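Below you'll find only one chain, the form predicted on its own, shown as structure tokens.
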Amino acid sequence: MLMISPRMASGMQEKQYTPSLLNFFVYNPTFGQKEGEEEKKILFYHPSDVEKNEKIRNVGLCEAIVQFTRTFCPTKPAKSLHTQKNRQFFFEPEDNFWIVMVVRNPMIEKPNKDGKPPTVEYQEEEIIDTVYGAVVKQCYSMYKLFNGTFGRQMEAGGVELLIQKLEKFFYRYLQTLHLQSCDLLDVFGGISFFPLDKMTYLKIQSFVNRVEESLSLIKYTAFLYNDQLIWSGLEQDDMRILYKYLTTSLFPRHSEPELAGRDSPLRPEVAGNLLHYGRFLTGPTNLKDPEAKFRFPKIFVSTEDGYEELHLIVYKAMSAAACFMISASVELTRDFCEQLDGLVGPQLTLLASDICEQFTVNRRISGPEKEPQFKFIYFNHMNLAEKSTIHMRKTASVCLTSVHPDLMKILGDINCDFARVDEDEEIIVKAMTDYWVVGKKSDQRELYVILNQKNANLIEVNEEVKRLCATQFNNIFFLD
């Protein structure tokens, strides 16, 4: 997708494009190695419509890539390549299976006067690297959460199997990839917490123990409110990618028909039943509809001896949700349904009601709302944690950030100087825009804190960010 956001420069006009989706191509090295036979390398690429003999050099040229740095280095071969009109990445989930993609840089396009053609600048330095490495490696692990493993397709039905897999799966995925959007949220992957007293935690919990206790085919839950975690049975890789795919995907996708009033809880035909307003999110729409379809979503999560294929049911009432994974062994029939609406429903319902009285009381509590000086990221390596005051809420289609995109850019550029040393560090910065943009790094945990105060001195933003913690994070050590 193109967005042109128009400049006023010199009485004329210029056009800013974004940073866009080129390429994507997944290929395996060892296929295909006789002469006249290099297609077979390829396992998918995007766009579909592109020439035979183009797709085969653009194929190949990465392939001589990475064989080059190898040299280099065997053990950490190219992660990407920077050219001036676009940006190469590179990544080898499984041995041999290699994904690409090339991601064109943002480019100003300056009109000319006597009618010459205008002239294009590329910023090069727009894009940055981890940010769109941990964009590829997200695509793998969505496609690995919903399909298992390439090494699982191949063994299972072959290359023609992998490939159906591939088309299917990227095909609709990659429309949902919006480059211009991506930022230092995607490279930590974290999960937003729902922050709740001890009391209601419990009763989630016991409500928990109680669903699996009498509907034993469930093997793991997960409760979500109002998009943010509150308890999860999975691994936390397995969780990070469903937390993405529920937060971004099937959450936005369901609730916008609500907020435009269609397909609302509180539709009428359950109005005499004010104590359930639950419904799945996966699988049949209306458990009353005599042709409803009882077929759930798999997925795959890791075991300690490989992975297992699951069933996923998305249950919701309210602004509760509820994940319920069920082996994929199990054929899930209209009775069990029925059996998990009713058990799940009225419960569910009373929990979200609870959660939503505590949380209107807190904010009360803690009085009116005024617009802070600062907007901080912070992320927990150790639990994924995730808190932003800069992201605004996401949507299907986009997510919304309230600052500018060069502090991003910044933000991102520290985040890579903090990638590159084990020590903790703070790093300070002054924007050009009068901005103070400050990382701090300690103990597995990052915090970075944009501060809109432009006659503040060094001293001054060391006191403020300071006081940030003391107040936002006064649970959590932070070295000085």
Given for the second form:
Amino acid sequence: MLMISPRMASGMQEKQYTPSLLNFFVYNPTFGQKEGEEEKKILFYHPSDVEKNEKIRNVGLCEAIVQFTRTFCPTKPAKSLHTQKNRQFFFEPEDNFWIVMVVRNPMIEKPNKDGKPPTVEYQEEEIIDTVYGAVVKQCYSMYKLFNGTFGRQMEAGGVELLIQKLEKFFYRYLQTLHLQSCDLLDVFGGISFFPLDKMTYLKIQSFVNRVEESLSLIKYTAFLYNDQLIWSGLEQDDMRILYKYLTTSLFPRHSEPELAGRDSPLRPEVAGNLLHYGRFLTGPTNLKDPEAKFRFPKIFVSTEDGYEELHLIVYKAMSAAACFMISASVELTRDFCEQLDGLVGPQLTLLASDICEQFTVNRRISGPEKEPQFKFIYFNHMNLAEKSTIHMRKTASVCLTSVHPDLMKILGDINCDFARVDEDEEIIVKAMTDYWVVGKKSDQRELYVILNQKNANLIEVNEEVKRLCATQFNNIFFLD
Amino acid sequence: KVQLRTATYIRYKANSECQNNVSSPTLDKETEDAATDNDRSDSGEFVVTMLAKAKLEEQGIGVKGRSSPLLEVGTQETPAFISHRDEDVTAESWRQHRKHVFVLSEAGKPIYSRYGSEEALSSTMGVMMALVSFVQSGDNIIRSEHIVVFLQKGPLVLVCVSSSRQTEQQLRGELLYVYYQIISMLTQASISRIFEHKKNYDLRRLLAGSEKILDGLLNLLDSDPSFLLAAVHCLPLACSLRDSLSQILQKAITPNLVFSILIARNQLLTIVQEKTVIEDARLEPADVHLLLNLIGASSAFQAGEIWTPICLPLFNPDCYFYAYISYLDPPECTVCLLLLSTDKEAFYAVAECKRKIEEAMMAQNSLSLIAKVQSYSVSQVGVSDLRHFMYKPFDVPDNYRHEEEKMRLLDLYRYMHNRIHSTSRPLKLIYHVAERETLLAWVTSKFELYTCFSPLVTKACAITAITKLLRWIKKEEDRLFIRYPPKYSTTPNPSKSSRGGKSDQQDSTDNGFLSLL
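Next up, can you give the form predicted in complex with its partner chain of this protein, since the form predicted on its own came first?
Below: every chain and molecule of the assembly, starting with the one above.
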């Protein structure tokens, strides 16, 4: 992606290039070990129009690097390779299966006079390993959510099936990667929880119980409001990747038409049901049409002894969304969908307006929401709860932050430092621009605060942060 | 036709015991000479030896003898350095070394390995070379549990494999030091020439015996913070003593003498430089470090006077200076005089300077005064919560006794240094509360400060402590640091030594002592 920043008087423009994806490939060195059969190791390669020999060479290089690092530490081989122009990340999610992502470093192109080619300055330090390493892991998790593990695919249909599935998934998924906006939140891979009062929470709980009892096929349920999670019956790791899929892929796809005006042609066909506002986001888009075919996406979640395959039903009413997961071995008929629609629709609509009311009431009590006073990011490793007053809008394509990207990178650095030890720590830094950044790690929780107080000193900054903790995190102990 | 000829002289001072036998009449002529020699101020027998004469031919056929006596003296070694040359490279213990360093040529020929012999590692080196050529040119690193840093300088490739948690920039800086140390022995120009003519030349033939010097450098890099801060440690001296020593050096000059350096206990006492030719150029701290390492790496220097070619890579990587090195206080050998000249025939003239210097110092009783000087401790600063600090301009009092603790502390300082000097997001201040200590690092336009406190210190306390510390340093500044090396002139009027002192123009690198890298 290209961003142009105009230079001052000279009229010459300096072009800033953000990090972008160069290569992405999946390989297994144990396939094709004989000379002449190297191509068999490659299971997926992007971009696909690269010459075969070059693919083999790149994969060979990765193998060599991994082997080389094993000379010094056999159990923990290479994670990344830094070169001037790009950065490669290595990830071994399953035995002998390697995923490699190559990112082109951000660079600045400075035009030269007299028709000389522009000088290019690579900014290696801008890319933080932990951030993009997390992105690679996420790619695998997302693949695993929809396809199960590589091992399982091999069992089901051998290498050919695996290659097919990889191609089908990554071809689309890679297009959704927006490497220029990856940051600390990708490292956390957390979930934003919706704050609720007890009554409403209980209402939701009982709704879930009622539905699960009436429709006994349902194995797991998840309840979200406004892109934030309220309740989930899934394992944490599965929920976190499902959450990412819902909030960055499924919901945005369906929310834009919803936001369109009443008379707009984009507005979805209200399926003629005046009793409730509920509709299927996955599965049948129009229940009235008996001929229309539909299918639910299948996902894989882990269980004690492996995994299970489930249908994913996502049903939405206004801002509330409920996910129901049913074993894939069951065939879901139109009748079943109508039954679900009839049962869930009205209840969910009611709940949604209840929650909305509560939310508005609460806001009135707590005062109008002006620009949040503190810019902070909070993450709890135990329940994956994350909260950020820095990120304003996060969709698949855009992630607006209200602070300078350099400050976000400083947060990334502090997070790296915290990750080195298990103990609780605190790091306060003053950046060149006189912004103060405070990082606190306590008992599996991390808090990062950015303060724009140029003339403050260390003591004053400390007091400010204490004030923040008292209001927002008063029941959590952070080091002083 | 290219010729590199070097000659070395070593003068040995006979043991004083010999002189006692002089009176016996049955002695042969030599000792009689010795008897007459006794009358001279430099008593003892003199042996002038031409140690090495090397001629490098363009065809790169080989070198007769060796190129530098510095390398030679390395072989007459003390057990000061444990040799890792014969380590088994397949053993677990080899893998567990904190930091491996390898040097090889572009053609993949091994040149040096810190642990294990280069021969045993030739296949690993081959792999490294393949990686380097495969991946694009430039400086590359691999990150895993260890971090692998590649640096290519001219025809040499240097690789470091480290589990020390240093950053790539710091490790690259260390590799650069190794490269410069090699240059200091051979010059960059000759290395380029050698490899231009013969790509698979085995550089070990020229570097035989130098492993200890490189080993010593790597040990210093690990344990001495002066490399990290690109500054040189000065022995804290009373102003008057330092001035008197500088004056002594300034008076003892000869044409073509460019630098006169006095060192005690591996710390700088004073440095004076020639005014006209050198002008305001200064010796980079890195060059001083390399010199100190060369001198420290071999105890053979302690025996007498050495005259040897040496290259100062940051000053001029392509030519040799000639260094006169002599300890002034045998046998303790803590005070060393280093005189650098551009004239290779000037041995006797420079030795004469040394004689003058020695005389003057004896008159002022300098040696015993120097011996009395003590290094710093934090308690002298009088700040109670402070455990350790490093300040550049520079001082490192020592509170962490145990080796491992020292290393750990230095690692912590290195991490802070890296964050503060990050090229893309530098910082002004870091306050890091960790389990075992609280660290504070602060950089301004005038100084860099790294401090270490108890983990329970409060912020208010830390700030107060720092303020006290800075005040103390300001007060003691003249004693702790050498800001402006005095100068002399060896051309037209050698007797008129102009005292450079504090130059009129404000030094742009105001942080004082010897300019930053």
